[in-house]
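Take a look at this single chain, the form predicted alone, given in C-alpha cells.
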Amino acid sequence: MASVPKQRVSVIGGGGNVGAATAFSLIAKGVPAEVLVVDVVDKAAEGQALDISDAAFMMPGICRKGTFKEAGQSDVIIVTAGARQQPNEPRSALIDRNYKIIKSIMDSLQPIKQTAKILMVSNPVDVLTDIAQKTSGLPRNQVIGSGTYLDSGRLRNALSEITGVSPTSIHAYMLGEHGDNQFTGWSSARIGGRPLLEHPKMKEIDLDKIYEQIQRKAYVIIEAKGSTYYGIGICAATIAEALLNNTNQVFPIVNYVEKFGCYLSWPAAIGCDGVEQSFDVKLDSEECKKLDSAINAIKEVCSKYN
C-alpha cells in the first residue's frame, strides 16, 4: 500500500459543492497531500470523499473523510462552510450567523497546529477572515482568504479575449472588498511590461462595462445552475498549493495590510509561512477613493466582532 503523504490539507464544509470542488481540484492538480473532507453532515463528507478518492488512483494525493480534530492538525485548513444569504436578509444578519458558525468551527479544530495556515473561502470573506484569525489564535500572516482572486481571473479572461494575449501574461487585479466595494486597479494593470490601457485594442473599450460584466458573472451562473463552485474550487486549491510548496506567488487575496489596519483583498506573496510580503499598488485618485470606501466598510463591520 502506498504511503500517506506527509502534508495534509483539510476542507471544512467539504460535503458541499464548493468544498467538494476544492478537494477535487487539489487531487486533480496533483498536489502531493492527504486531503481530508470534513463536514458536520457526516454522510455528505463520506460520499464526497469516496467519490474524489476514485479520481486519486493515478495522482500523488489521497482523499478521505476526516474529523475536525484531525483537521486542526493540518498544514492547510480551508474553510468553505457558512450560511448563505437568504432573500431580503440584510448583510449584517448574514454576518452574525456566519460569526457563530466560524467561531464554532475554530473551537472544534482546537488545538490548532501552530504552523497551520487557514484559508477562508466562506463569504463575506474579508470579514470572516478577520473573525477566523481572532477566534483561531493564529498569527495574522497565517490566516488569509480567497478574496478577489477569482474575480481577478474573470477580469484577466475578459481582457484576454480583447487583447489576444494569454490571461497568465496579463497582470490586472480586482481589489478592495470581495463584494460591493471591490474595484478594478486599472492604473496598475500591465501587459508585456507596459500599461494595459496603452494596448492598441484597449483604446475604445468601455472599462465600466468590463467591470459590470465581472461583477455580474456570479449572478449569471447562480441564476443558470444554482451556485458557483468550479472556479472558486480551483482558486482555493491553487492558493493551498502555493502555501504547501512555498512558491511565493503573488495573489490578490484577503490578507492583513498593516498600513491600512485591516484585512482586505490585496496582492500578497504567499509561501510556507503564509503571507510572506504584501505589495504597494499604484492607484489613481479615483481608485484611491474606492479603496478608502472598501477599507471603511470592512473596518466598520469588523469592529463589531472584537
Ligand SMILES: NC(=O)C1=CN([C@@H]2O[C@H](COP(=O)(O)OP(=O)(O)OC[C@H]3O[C@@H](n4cnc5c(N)ncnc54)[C@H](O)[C@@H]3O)[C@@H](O)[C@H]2O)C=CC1
The other form holds:
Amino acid sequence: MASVPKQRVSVIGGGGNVGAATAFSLIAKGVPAEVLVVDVVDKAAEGQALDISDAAFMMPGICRKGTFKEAGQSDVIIVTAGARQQPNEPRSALIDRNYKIIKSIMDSLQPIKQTAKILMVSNPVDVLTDIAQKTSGLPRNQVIGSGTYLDSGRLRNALSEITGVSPTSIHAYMLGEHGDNQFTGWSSARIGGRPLLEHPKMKEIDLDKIYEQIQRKAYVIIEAKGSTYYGIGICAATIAEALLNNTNQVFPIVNYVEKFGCYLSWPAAIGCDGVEQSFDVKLDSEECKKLDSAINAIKEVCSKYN
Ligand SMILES: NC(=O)C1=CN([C@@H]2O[C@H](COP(=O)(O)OP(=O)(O)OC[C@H]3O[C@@H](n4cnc5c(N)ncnc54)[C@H](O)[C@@H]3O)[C@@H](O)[C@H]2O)C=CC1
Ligand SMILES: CC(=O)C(=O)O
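Next up, the form predicted together with this ligand, please; the one we just looked at was the form predicted alone.
Complete assembly follows, chain above in first position.
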C-alpha cells in the first residue's frame, strides 16, 4: 500500500454535491494530500469517499471517509455542509438554516489544530465565515471563505469570450458579497497591462448586461439542475492548494478586512498562514457605493447572528 500523504484536507459536508466535487477536484488536480470526506450522513460520506478513491488510483492524493475529530486535526478544513438554495431563492435566505449547522460543526471539530485553516463554502458564505471564525476560536487570518472567486471566474470566462484573450490573462474581480450585493470592479480590471475597458472589443459592450449574466448565473444553473458544484469544487480545491503549498496566489475570497471592520469578498494573497496580505483595490465612486451596500448587508446579518 502507498504511504499516507503528510498533509490532510477534510471536507465537511462531503457527502453532498459541493463537498464531493471539492474532494474529487483535490484528487484530480494531483494535490498530494489525504482527503477525508466527513458528513452527518455517514453512508453518504462512505459512498462518496469510496467512489472518489477509485479516481485516486493513479494520483498522489488518497481519499477516505473521516470523522469530525480527525477533521479537527487537519491542515485545511473545508466546510460545504448545509442547506442549498431552492430555485430563485437568494443565498442570504439560507442563514437561518445554516448558521446552527455551522456552529454545531465547529463544536464537533474541537479540539481544532491550532495551525489549521478553515475554508468556508456553505452559503451565505461571507456571514458564515464570520460565524465560523468566532465559534472555532482560530485567528481571523486562518478562517476564510471561497467568496467571489467563483463569480470572478465566471466573469473572466465571459470577458474571454468577448476579447478573445485567455481568462487566465484577464485580471478582473467580482467583489463585496458572494450574493446579490456583489459588484464588478470594472475600474481596476486589467488586460495585458492596460485597463480592460480600453480594449477595443469592450467599447460596444453593455457592462450592466454582463454584470447581470454573472450575478444570475447560479440562479440559472439551480433552476436547470438543482445545484451548482463543479465550478465551486475546483475553486475550493485551488484555494486549499494555495494554503497547503504557501503559493501566495491572490484570490477574491472572504477575508477579514480591518478598514471595513468585517469579513467580505475582497482580494487577498493566500499562503500557509491563511491570509498573508489584503489589498487596497482602486474603485470609482459608483463602485464605492456598491461596496458600502455590500458591507452594510453583511454587517446587518452578522449583528443578528452573533
Ligand atoms: N460558496 C459557493 O460559491 C457555493 C456554495 N454552495 C453552498 O454549499 C452548500 C452545500 O450545497 P450542496 O452540496 O449542493 O448541498 P447538498 O444537499 O448536496 O449537500 C449538503 C451536505 O451537507 C451535509 N450536512 C448537513 N448538516 C451537516 C452537519 N451538521 N455536519 C456535516 N454534514 C452536514 C448533508 O448531509 C449533505 O450531505 C450550500 O449551502 C450551498 O448554497 C454551493 C455552490 C457554490
Ligand atoms: C450556489 C452558489 O453560491 C453559486 O454557484 O454561486
